Each structure stands twice: as structure tokens, then as C-alpha cells.
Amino acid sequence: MELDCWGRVRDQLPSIIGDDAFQNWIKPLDLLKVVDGVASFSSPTSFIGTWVNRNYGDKIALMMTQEGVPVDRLHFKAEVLVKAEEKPSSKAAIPAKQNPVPTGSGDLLGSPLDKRYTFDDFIVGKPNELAHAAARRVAKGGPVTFNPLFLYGGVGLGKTHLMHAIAWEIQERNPKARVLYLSAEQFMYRFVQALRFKDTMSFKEIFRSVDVLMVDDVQFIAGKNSTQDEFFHTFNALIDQNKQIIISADRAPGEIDGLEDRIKSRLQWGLVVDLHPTDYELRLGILQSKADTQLKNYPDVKLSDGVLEFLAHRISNNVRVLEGALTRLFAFASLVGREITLDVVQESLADILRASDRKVTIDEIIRKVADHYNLRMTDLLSPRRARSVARPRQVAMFLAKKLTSKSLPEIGRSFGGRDHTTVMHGVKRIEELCSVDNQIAEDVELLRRMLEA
């Protein structure tokens, strides 16, 4: 009766808490018994049990009571403590595991993988060909000469797509491989929870028992000293075991402000690959591939010549925005029964086209200016006042004022927390120099064209 009750509750939980939360937290649990209103469960680690009790305990107790088994509270035991006990078997219960640490990728409490993000769906061009080749090599498994693989670039350039593709490929080649993919924020959250509930050993067991660790957007642990310390030790432990690590960020390791030097050094041990902003040819190739799929989904919709070329030219900053625009176009055309022409594009994508007209970010400006003057991004954000650094910094501030809608205080904060009067002085100085110094004028014009291309 108790197991049947738990089976019914389990069947209802995905629709209440979501499939991802169910897979991560509820699926690994086994009901042991219900005695005097206390429902006892086994869990892979005490960390999981504590988290479930805190977030879903009252809900589960109420649902079990409503299903006919009165439950006042939940109690959890880590499996290492109960593995010698005989567990009741039932179709509703999950088979008992023999190890305290989960062994399958689905039990590792990582982020779910997107089925759309595979190598087959990744369009390769000059800006991303090295990153794609490195990702394919890592996904094949076996000895790899570069570990970790560090992918960096702006939003919507394919970092996350490649990481998901690596995970799918590894799991297809070796279903038993323990692949853990998650964001840096999730890594930090899990670590903080482990500290709070005094269960760091379970945390270490999970993260150091994987075959492949993939951490997305690692820049988010910058400045978080305790999390960085644990990340450092996890990194070293996995490297010592010859386990593969794949990391992504929005900038190169040496340019992540607030990241400890020892971690920057570790991240540069392997292969660091920059996913460059997409060029026109790559964007057009992506659109053509996505359009083929959309035409199959919307066989009644016709696509006029020149539409894809127009979109590839106008929406240049983010592939996700580009794909979203195409999806919206096909949905609009199908609903209103119209052919997708340039007039329809202008009508249905007016907001996206306006936003793309001058969608240059301060980070892009800093990166381009640093590259142009052969400096590091951190130099432009540093307190250094040498002319070789100060003048390029003023150029970057000038471009930020001209090419973005950011206010002077916002620009100042983006340049290492500088005051708005510093930005105002820098902008004015470059304006003056452009009229008397041909070299500065040429530099500014060249950088402006590169950023607006």
C-alpha cells in the first residue's frame, strides 16, 4: 500500500514541479517505509535528501496523506548507510543502487541537454571552425592532448551548442560515461547548499567521480572565493585522474576580472579557442539550414528570394536572435496566409531590426580596441595611466558613447568603475584629437567600421 501510494505521488510530481526538477531530485529516491507518520527514503547522498526535504517535503507529505497514507514528515538516509538493508521492491520504486555516488549521467544532477544542439545541427564557418574541430575531437573520447578545452566568445556564437553536442556525442559513443554538464551558477549553488547543510563530502564525491565535467559561463564564479577554491581543487582532482574538462566563458581566461590567477593558469593549460563573431556567409548558411527545416514544418508558406540575404546582413550580433527572427517570420506568414517577402519582414520584425541597427556592446568595443592596440582587455579596465594604455582607453570610451545607448555612469562602471567625469573627459579629448591627429582619426574610423560591420 505504501509503495503504491508513493508510485501515485511520483506520477503526479513531474507536472507539479517540472520534469527537470523531478529527474534531478525525486527520481533518485527510494521509499523504504512509513512508520508513525514518518516516510523514510533512501537517497544517493545526504545532500539530495536534505534539499528535497527542504524544498518539497511538505508537498510530498500532503500528497501521500491525500493518497491514503498519513505522513507528517519525511526522513532521508544516504544510500551508503542503507545499502546493506533489504529494500522492498515494486514497479513504482526505483531499483536500489550499490554505490553512494550516482553512476549514470542522468543521476548527476546537471542541467538537461537540448536535443537541438548536436553536431549535425551546427553550421561551420571560418569564425567557428577551430572550435568545432576541437569539440569533435574531444567528443570522440580517448587520449586528448588538450585538457581542458576552453571555449569563449560573445552571446549567441555557439559555445553552449558545442558543449551540448560534445555531451550528446560522448553519451552516444559510451552510454556508461558519467558526463556532468551545468552552469557555473549551478556549481556555485550546489556548493553553497553543501556548505549550508554540512555535506561537502557528498558534493566532492559527485563532482570528482565524473568522466567528463562541463561548466558553462565560468565567469560567474569570479569574485566568489570559496567557490573558486572548490572549483580549483575539483579541477586538479579530475586532471590528475585524466578526466576531460570542458569550460566556456564570455572572454578569455586572462581577461576574466576577479578570477584567481591560479585558476586562470589552470584554464590555459589546454586549448583556448575563441568563437569569433559570425560573418555574413556563416549567418546566411545558418539561415538556409534553419529555413529548410521551417519549410518542412510550414509547407504552405512560400519564401521570397532575397529574404535570407537581407536577414543575414541586418541581424549580425546574435545567432539566437537570427534564428528567433526566422521562426517568428514563418509563424506569422502561416497564421495570416501570406508569402514571406521583404515587406512582411519589415512589418513583422520591426522591433528586432530596430534593435539590431546599433546593437554594439561595450564588451565588444573593449575587445576590439584592445586587439587593435595589442593590449589585454584587463589593461583597459586597470588603473594604469601610461599613455600607451590611457589613450586606447579613451578611444574605447569615445566609441562606447557614440555606438551604444549607455549613459556616462554606465560606461564608467564598465571601465573598471570609473567616474562619469572621467568618461566625459575621455570622450572630449578624443573628439579634439580626431580633428588634429590623423592617426587617431583613422583608428577611430577603422574601429567604428569594424564594430558596425
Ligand code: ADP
Given for the second form:
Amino acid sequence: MELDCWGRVRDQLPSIIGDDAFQNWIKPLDLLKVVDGVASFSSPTSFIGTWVNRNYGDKIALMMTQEGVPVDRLHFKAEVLVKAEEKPSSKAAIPAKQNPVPTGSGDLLGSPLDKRYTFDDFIVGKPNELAHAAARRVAKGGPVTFNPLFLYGGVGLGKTHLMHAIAWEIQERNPKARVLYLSAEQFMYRFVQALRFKDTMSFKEIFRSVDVLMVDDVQFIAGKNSTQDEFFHTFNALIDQNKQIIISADRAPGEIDGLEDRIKSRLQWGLVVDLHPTDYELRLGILQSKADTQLKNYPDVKLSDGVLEFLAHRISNNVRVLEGALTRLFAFASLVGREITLDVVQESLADILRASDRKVTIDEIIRKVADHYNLRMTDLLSPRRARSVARPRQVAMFLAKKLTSKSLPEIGRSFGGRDHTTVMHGVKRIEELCSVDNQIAEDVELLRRMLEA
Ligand code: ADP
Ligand code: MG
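Since the one above is the form predicted on its own, can you give the form predicted together with the ligand too?
After this comes the whole thing, all chains and molecules, with the earlier chain placed first.
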């Protein structure tokens, strides 16, 4: 009864708090019992319990009550007691079923590592190949060459995935290695707690006794001065001992406002690599790999040709959004028992498609096409019919039709007041030519990529 209730609440949580938060915080919890309105959970570390209680406690209590089990308070019992002195014996206390596994030797209080974030599951393309190569090198161990390794890039480009992959591999190669992975937010939280409980000694001890320290999203501590200080000291102490440090952020060290200069410069000592926004090929590769997995989960679902290509064209850089779209598609198709066609995509992903509309403008298209063919923009808008102008103009109309949501008459107006039938003819012509004329097909593809980049 209580377990069922918790099961229903759990199922709803990812859509409320997000998949990442769910994986990190909720998934590791087990409901033990509910007595007198107190729901007791076991949690891999006390930190997770405290965090969940503080951030999601009220929400979870309310949801459980709504699902039929009155709860007004949550209580968490840590499975592993965390004290630096207890290291050797605490290992035995880690329950085997723990999943996901907390980082390092379990006593280090890192964030849980996601099982899916391995090198095997990371698709490599031009935009991330350097970051991937650097991550692999660091994961291989051996003499510390880049220290720190600083990975940066926009949201959803794979920073966290690469960090977890490094942690998994280092642990696999050397199970004794003390690898500590945590977000900068948690670093701060732990530090503040240590201050509060006047226990900064053991905080320092834990952080300075690791072999590998990974701090994710370090931009978070910008402006938080005492945390920065502590981070800086920890960082220096580890570097001095030649311990590997891996840091991620959403931008380059020099661009993080509110980060002290000495930290900025220290972060740049090692190797700084960025993850570029995904390109079409990488998105398609990722989609193909994730679709294979989905097809295994939903053996009854069929996927039409062209769907993945469409998604790779239309959905933004953010891989997380791409994954979310695919998950939703498969769930939808399986539920209604339909093949995943372009229609189904439009139907079930309308919001995502709208949100990630690239908003390429017709002006931009005209400018890029003119550039590409060495013409002036006004040539494309002029009445001139010479082939050297008319063909590029048709290419531009074609791209306007494919890459914007403008109607044929609107496109006609933007091209010097042409009729919609002229636009339609142009679009058709380029479509035909693309299949017989390699040069045109290449031009179109190149322009499309430049405009969508
Ligand atoms: P970031 O930390 O940069 O915001 P994440 O590492 O959390 O991004 O990645 C977001 C999601 O996209 C994760 O589920 C991750 O597995 C997936 N992802 C990102 N890049 C790739 C890639 N190259 N191959 C496979 N999955 C990827
Ligand atoms: Mg991340």
C-alpha cells in the first residue's frame, strides 16, 4: 500500500523535478515505512537525505498524501555513515543493491554516478572529439599530464556525461582509487555544513585525501567567496600532491564572472577544452544510438525512415532535449500502437519543435546564399532572370521554405514581391535538381548547415 503509493509518486517525479534531479536524488532512495505521518527512507548518504528533504520534502509529502497515504514529514536514514576515520570498516557496510553507486569508496560523499554515462555510450563527433580525447587520456591514468582538465560548454552537451565516464573508468582500472565526483553546489553545501558544525577539519581531510577530484558546474561558486577560498586551497593542495583534478563549467575560466582572478588563472594551468554545439552529424549519430536502445525497450514500435534525420535537423543543440524527444516519441507510439512517422512526430512533439525552432530568417538565408554564389543580396530580389541569378534565387526560396515556417506568399513577398506560384515552382525545381545534380545538392546541404549551425 505505502510502497505502491511511493511507486506512483516516484513515477511522477521525473516530469516534475527533471530527469537529472530524479536520477541524482530520488532514485537512490528506498521507502522503508510510513508511521504516524512520517515517511522513512533509506538513502545512500546523509547528504542525499538532507538535500531531498530540503528541496523536495514538502512536494513529496503532499504527493503521497494525494496518492492516499497521509504524510507530513520525511525522515532519512543513511545507509553509510560518513566519517573519515571509519574508512576501512565502512566499506563493508555498503549494501550491494545500492544503485546508482556513490562515487569513490562510498565514504567520500560524492554524487551518485549515472550508469548510463560511460565512454561506451558517448557518441563522438567533430564538436566533442577533443574533449572526448582529453577525457579518455585522463581516465587512462598514468602520469598526470593535464592538471586540471577543464571541460566547458553549453547546457546538455555532455560535460557531466564525460566526467562520469572518467570516474567509471578510473574506478574500473583501479578499484582502490579514491575518486570524488560532485557538483560545485554540493561542494559548497558540504563546506557550509562543515562550517556550521564546526567540522572543517574533517571536511578538509576528506577533500584532500582523494586521488581524483571532479567538480561539476564550477561556475556555481562564482561570487560565493568563502567557498571559493576553500575550493582554491583544496585545489592547490591536490595539485601539489600531483592528484588529478577535473573541472567543468558552462563557459571558459576567464569568462566566469565573480570568480577570483587567482582561481581563473589556476584553472587555466592545465588543459582547457570545450564542447562545441552539436552539429547535424553528431545529433544524428546520437539519435541513432539512442533509438537502437529504445527499439530494444519497445520491440513493438516501428520507426519510419527519415524521422531521425528530421529530428536531427529540427531539434536544438542540447542533447538532453534530443533524448527527451525520443523518449516521448517511443512512449507515445507504443501507447497508441502507431508507427513513428513524421506525422506522429509533429503531433507528439509540437511543443519541442516550436521551442527549438531555429528561427532562421529569410534575410539571413538571402545573405548566405548571395555570399555563397558571389552575388549581391539585391540580385536575388531583382527581377533578373539570368540563370546565374535565377538558380541561386531558387535555392534561397527552397531554403526559406524548408527552414522557416513562412508561407509561400510570405516568402514571395520577401523575394522582391514575387507570386507564391513562382516560389512553389522554385522549391519544386530545386527538389528535382537535388536528386540529379550533385553540385546543387552539395550547395543546398552546405548552406543548410551553415544556416542551422
Ligand atoms: P551537460 O553536463 O553538459 O549539461 P550532460 O552530460 O548532462 O550535459 O548531457 C545531457 C544528456 O545528453 C545526457 O543524458 C547525456 O548522456 C547525453 N549526451 C550528451 N552528449 C552525448 C554524446 N556525445 N553521446 C551520447 N549521449 C550524450
Ligand atoms: Mg552537467
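Numbering follows the first chain given and starts at 1. Rigid core (definition): largest C-alpha set, two forms, superposition within 1.5 Å. Owing to the predicted nature of the structure, the values given are computational and were not obtained by experimental measurement.
Undergrad: Using the core for the fit, does the CA position of H276 change by 2 Å or more between the two forms?
TA: Stays below the 2 Å threshold, so no.
Undergrad: Comparing between the two forms on the rigid core, is the C-alpha shift at D240 2 Å or larger?
TA: Shift of 2 Å or more: no.
Undergrad: Has the Cα of R367 moved 2 Å or more between the two forms, judged after a core fit?
TA: True for R367: a C-alpha shift of 2 Å or more.
Undergrad: So with the rigid core superposed, the C-alpha of Q12 shifts by how many Å between the two forms?
TA: Between its two positions, the C-alpha of Q12 lies 22.4 Å apart after core fitting.
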